[in-house]
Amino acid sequence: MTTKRSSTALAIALSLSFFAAGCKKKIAAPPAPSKPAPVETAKPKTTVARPIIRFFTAEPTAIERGQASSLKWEIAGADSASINQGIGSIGTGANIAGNRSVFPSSTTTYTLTARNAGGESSESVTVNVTAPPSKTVTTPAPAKASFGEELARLLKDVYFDFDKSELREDSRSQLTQNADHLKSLFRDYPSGTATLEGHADERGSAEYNLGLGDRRAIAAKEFLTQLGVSADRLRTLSYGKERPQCTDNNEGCWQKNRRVHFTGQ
């Protein structure tokens, strides 16, 4: 019995001594929670500003066709800028600038247009075209026929009978018409005179034909100064048969040899 009670007490002892070498062992702490990943920030991107054109322009902006206008420009920030119409690149680089010399025919626009990374710029002129005016082709006047040319154009020779210095009706009429030439072309020409030629046939003498011319112009000039031209710018002079208008021999060409013509200076 007392070695029962003695082996149950050395159990529970040695229990009990298990026991309180186990309260005894230090327990592990808990594994600490691990660290999230870093997040990666996107980084911002870098805003490129659009070209500056700080001015395009054309000087002048009107012209006529033929004449050249200038354009003109600054540029800032590009990376190339070019002009339309033909003209293409105008440079590369951050700042451009420059001037060009156009001859259009007609009313431009012209637009330049500057780029880069952040995209384009563009600024329009116009150059308004007019048709030159017409040129009017002054042709000089011509020049004033002298006083001897327009008498001679003006006034018609008058014509006699045969051996005769009085004056036929169809002279009269002639002279008549004569008398308004000459007092027109006094008034114009105040320095012209007018000689009445008296002619003749060839048939008679030399002499005598100068004499009966002589009588006909004589006769001419009294008939006009009595319409009122003035007798000190009249004279006569006779040819007789020295200076015939016609050499055939008949009737017809005699006629047109007796006559009185009229010249001037």
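Here the rigid core means the biggest group of C-alpha atoms that line up within 1.5 Å when the two forms are laid on top of each other. Since this is a predicted model, take the numbers as computed values, not measurements. Residue numbers count along the first chain shown, from 1. First, how it differs from the form predicted together with its partner chain.
- Taking the rigid core as fixed, one finds a CA shift for I87 of 2 Å or more between these two forms.
- Taking the rigid core as fixed, one finds a CA shift for V125 of 2 Å or more between these two forms.
- A231 is not among the residues whose C-alpha shifts by 2 Å or more between these two forms once the rigid core is aligned; its shift stays under 2 Å.
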Contents of the next structure:
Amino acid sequence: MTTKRSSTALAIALSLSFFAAGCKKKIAAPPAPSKPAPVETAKPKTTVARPIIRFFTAEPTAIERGQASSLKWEIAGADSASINQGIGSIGTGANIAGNRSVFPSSTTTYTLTARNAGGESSESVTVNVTAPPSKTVTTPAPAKASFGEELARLLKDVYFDFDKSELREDSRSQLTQNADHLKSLFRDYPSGTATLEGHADERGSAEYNLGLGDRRAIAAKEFLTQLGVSADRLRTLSYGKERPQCTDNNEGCWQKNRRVHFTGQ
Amino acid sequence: MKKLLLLLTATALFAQQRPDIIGQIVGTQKATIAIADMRGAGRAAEQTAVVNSTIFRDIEDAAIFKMAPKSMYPLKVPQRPQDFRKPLQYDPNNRNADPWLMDWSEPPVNADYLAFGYTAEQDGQLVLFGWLFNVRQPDVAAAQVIGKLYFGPLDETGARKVAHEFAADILKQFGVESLAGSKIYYVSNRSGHKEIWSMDYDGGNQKQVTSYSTITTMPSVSPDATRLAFTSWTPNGPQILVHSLETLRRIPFYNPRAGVNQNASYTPDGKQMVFSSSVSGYSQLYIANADGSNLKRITQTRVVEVEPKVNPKTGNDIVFVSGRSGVSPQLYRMNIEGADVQRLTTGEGQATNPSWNPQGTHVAFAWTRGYDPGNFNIFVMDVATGNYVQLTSGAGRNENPTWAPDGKHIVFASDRGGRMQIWSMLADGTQLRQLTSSGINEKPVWSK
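Condition change, the form predicted on its own to the form predicted together with its partner chain:
To see the whole picture, the full complex is given below, headed by that same chain.
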């Protein structure tokens, strides 16, 4: 930490000495010895000078996850310029100036590269991201939530009519939302798998309901698969009427039990 | 109405049996039996209550006798044949006379048979001295049908044993196998998880059989009573497991790769099993060897089909439950190849839980016909004619009927008393008995 801070201070001091305008500036860590220095201020001998990055800053340079930092830049003498980390081209022409808000989820170094016939120049800034302090339950789950916890938070049950395994309109709509969540969860947690539990209300026989719960889970799985969710990360499990979440003797309760419920492993 | 029901039941149930059994069930030609309370000598006295109630219940449950009302019994009750002394002239009003056969055969008792005897302690064992007399005979020598000793441990188990054996001998005289040796397997949650339990036919001797600590349910017993198949939630979901009833250990059964394998039921030779599996994505019916090998699909639909049961006599008919009519599940029959499919129930309500009687003529099942979904009652259908009778009504939810080995009794689960419990009854709906009371109990099967 101390080392980093002192090197940043040194970099600022250096950049100040190079640029009479005194703009605030950071430069990247020293490049690998085999590459040319990214910031070259020697007077060009060729007819075309390399572009000059007047400044490239992040404000602020330290944020909490979920907050924004504003990148600002001004470049002279470039034909084109771009920023990495998925931002891409930031313009063409002799003078390029602009800004952009970024929401990095972890500490990220942004590198601006400007090009012209004489070569290229680049500058980097780093936005340090810290986890937000733990707050009340109304805030989103902390980043360290397990796959199962995240899945339980995001995926809602889908419901069925009595003695039916066909998907209702509201079930399709819920499954579509669940599909989106599953796709991003599977991306974020490469080893996670989801189980679709099929349940039935208490009125049919246990034997028939075990088959019916299985059908409901399979119908939901087929729908998710059609929406592009990876089939080999979805598992079905019927409980029939053996694990009701509600045991009252009325339709409101029966409806709660005629469902497919999602769990993550 | 009641008369019609009895007639229907009797005709339906025993059409292929001797006509006198119809008479016995309907109640017109039953012999009347009196069962004198026994006394006990020494430490055997502590067990006499168990002995007397067990004998009475075994005989009454067999449903082949009319029971003479106990309140009409004479005051002087014989304990041994020697207690009978033939009077010079029988006088029913002579209270000082010795016991005599006509005390029992004349009004108000009007019995045809009398069971009597006593118990004693002998060399630390319990001994029951039991006699059965035909009291219509003119003298003691001609009257004796049974005179026998029964031995058991000097405790309640022994008391039940000797009583069951004496009752079984009495029933054997009338061509009836006693249910006393039979077992009922069922599901109970009293350990904290649903497990398979067993008990005697009268609710005695309740024991836990499995200990999987997940959900273990839907027991089925092989025809020779050596194997118990059931469905248990494993890491692969609900799957079929099989235990040997001789070693009480698990024996192999290879489940097809499916989310649900359930409702295993044996063929009459015990060599194969039919069951429901969702291999295809729909619960469908399959047949395999008893170890799960040589799997063959029987039904080919895209609906849920469960509970296949092979006719125990023909080995060729299967009754099963299917949603293939597009209405709520109904009862169907087909041959073992899956052909000649015929719907048995009318399409009303939900029909489920079929069970063949041992004669292979009738199916007991649970049906919501005439009631709201979930309000099942027990019905019996003559499969050849499609005629059916309703055995329960207005008493809670009643399901999973299965037949006793005698083909006359049915065990089922009912929540008529609040919680689901195991009950037995005669196949005409009478002689209801509650067999369990601890925890929730369901899915009984009656094995020999």
